[in-house]
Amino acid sequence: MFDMATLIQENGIKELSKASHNVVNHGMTTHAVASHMVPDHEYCEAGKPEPPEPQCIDTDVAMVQQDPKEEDEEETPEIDIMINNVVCSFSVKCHLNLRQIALNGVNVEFRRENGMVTMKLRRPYTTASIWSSGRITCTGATSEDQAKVAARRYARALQKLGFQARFRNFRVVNVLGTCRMPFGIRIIAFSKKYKEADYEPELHPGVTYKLYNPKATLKIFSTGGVTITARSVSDVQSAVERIFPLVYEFRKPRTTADDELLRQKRAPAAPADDPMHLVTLSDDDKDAWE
């Protein structure tokens, strides 16, 4: 942590704020789904699925200002980390008859070539892959709490189909998150400096960077977009905090278009026009309108 703080100070950046579990800066909280909001039989409702609300983690990255009175000082940028997918797995500790699930279940699909059944939930909007051994993988959740709620509802759905299902061995396997840096990145120079970076433009337009503490894989693009794959939501946020001072060194200079956009944001709002007055025409003036 001391080395990270020194590196951040050398780059002229304040250290990123740490967010606690389910608590975000500025008093914002992550989106979570309470278990009492929807009854267990919702898995069998038909209709158009509702799109999930992505979990958003706001992390402030404060830029150190050399002169507070300088006109060109930058505003405090914000990095929004969007959690797009949380993959979890669990076991029901019993053998499952896939044919019986396909015939009696709702919102299921029997994939004989893969030897599994897929089941969907509307709330939270997720998909489960069910194997006959009792192992189940759930994808599509946007938070760890939402993934656990969905997993328990899949286990309850199997209980209602007549299986002696028990909810065991739940764990989050993978978390996919995305964010965008407030600047472009010179990825070629970045990949040449760090040996952990792998850049193959013929195969992928971004740089693949691997972190080992926390263990995460990042895809860094020249536009400033970053895709993070880690084992938990906290690891995703820690990975962004670790990569920010590294890519900040290779940020692209601002163009005249960026400066113009910044000036437009800082420009005061135009004064409101005078309120409209109601004009009443006399009978003699009606001919003028005709």
Given for the second form:
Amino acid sequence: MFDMATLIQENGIKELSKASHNVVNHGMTTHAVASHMVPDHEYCEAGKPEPPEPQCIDTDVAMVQQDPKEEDEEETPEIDIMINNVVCSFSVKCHLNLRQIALNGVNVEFRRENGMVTMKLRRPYTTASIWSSGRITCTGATSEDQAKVAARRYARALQKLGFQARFRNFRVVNVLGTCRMPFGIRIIAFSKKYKEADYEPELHPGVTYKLYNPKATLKIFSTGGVTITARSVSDVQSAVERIFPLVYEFRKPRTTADDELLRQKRAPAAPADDPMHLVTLSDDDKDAWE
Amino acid sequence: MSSYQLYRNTTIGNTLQESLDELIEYGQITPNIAVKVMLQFDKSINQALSNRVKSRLTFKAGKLNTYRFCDNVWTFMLNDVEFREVQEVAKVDKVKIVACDGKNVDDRR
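Return the form predicted in complex with the partner chain of this protein as a structure block, the form predicted on its own having already been given.
Below is the whole assembly, all chains and molecules, this chain first.
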């Protein structure tokens, strides 16, 4: 039960805790859930109560056990947030001879037009941009801890090359996370209600929503996928918590078209049997012209 | 128009260099001539390899140990490599590849 979450916890992501969402119409209670995941297919439709912790299910069928503390309506299902990229920056506090690094270093590229050396590490798999001033930017890590480990390894590599490198001013600059809502989103209606959201379908298929506390940028797609860029992993998490009720309001049950598109994305196999059947990601056609 | 001096550190390049050094030692040529010979060698070997070589060789490595890119020159260290020509195979544990850009140099095709 608890080990289901270790996959994600290894990456340093904390579970989305069910903090109070202040959504009036659903009145969800503050319910700190134990670390377990409710996979998408177990997500119940509106009206049916959510199955509580799996351990109390006696029958084999996923029949719902009524938990008197829970609301009759759906609860926040667990949403796993994947951290895809952590960008960090640090300084070695000494001038670096880029040519020397380029000639003696391992796994390096030096392109003069960029004025920096690119060095890669195999584990954790990261890429560092090294400037002659001693500033280094490390990208590609999958967690804040991994980013720090990678940064230290780069500093050590520079030490081994003979520079008086010290590990200073480490800070995480950017974290990119993605998550998928277990429902589709009517982004046209969403962008209409929230004027601060940017939706330009001819430029990008997602709505860009900027949060100011925590400072984060979210891209919301009609499939229910959301990408979040923020200053730290905790900011990403609180951004998802903040956006969930906003997006929940505009949920749409995934149409067969969406489902098919998702299936196609997941398993790019043989083309559709019926070539005439047009599968379009139709976004809330009903309210498109409201 | 100078060509890559990449091929001086090959068997043929090294023997040429040694022969020239010997001739200089015996006073039969001047060092200036030796330099001119080596430059001509660079031009000729580059031309010959691009125009007169038709055979094709492929290789596959178990691991790319390190790579380096500096001054437009790629240096690779490979491990556990298998070179394959049409009917011949050669297996080696370690290979160092030094590669210069083939696009820019364009002398006397």
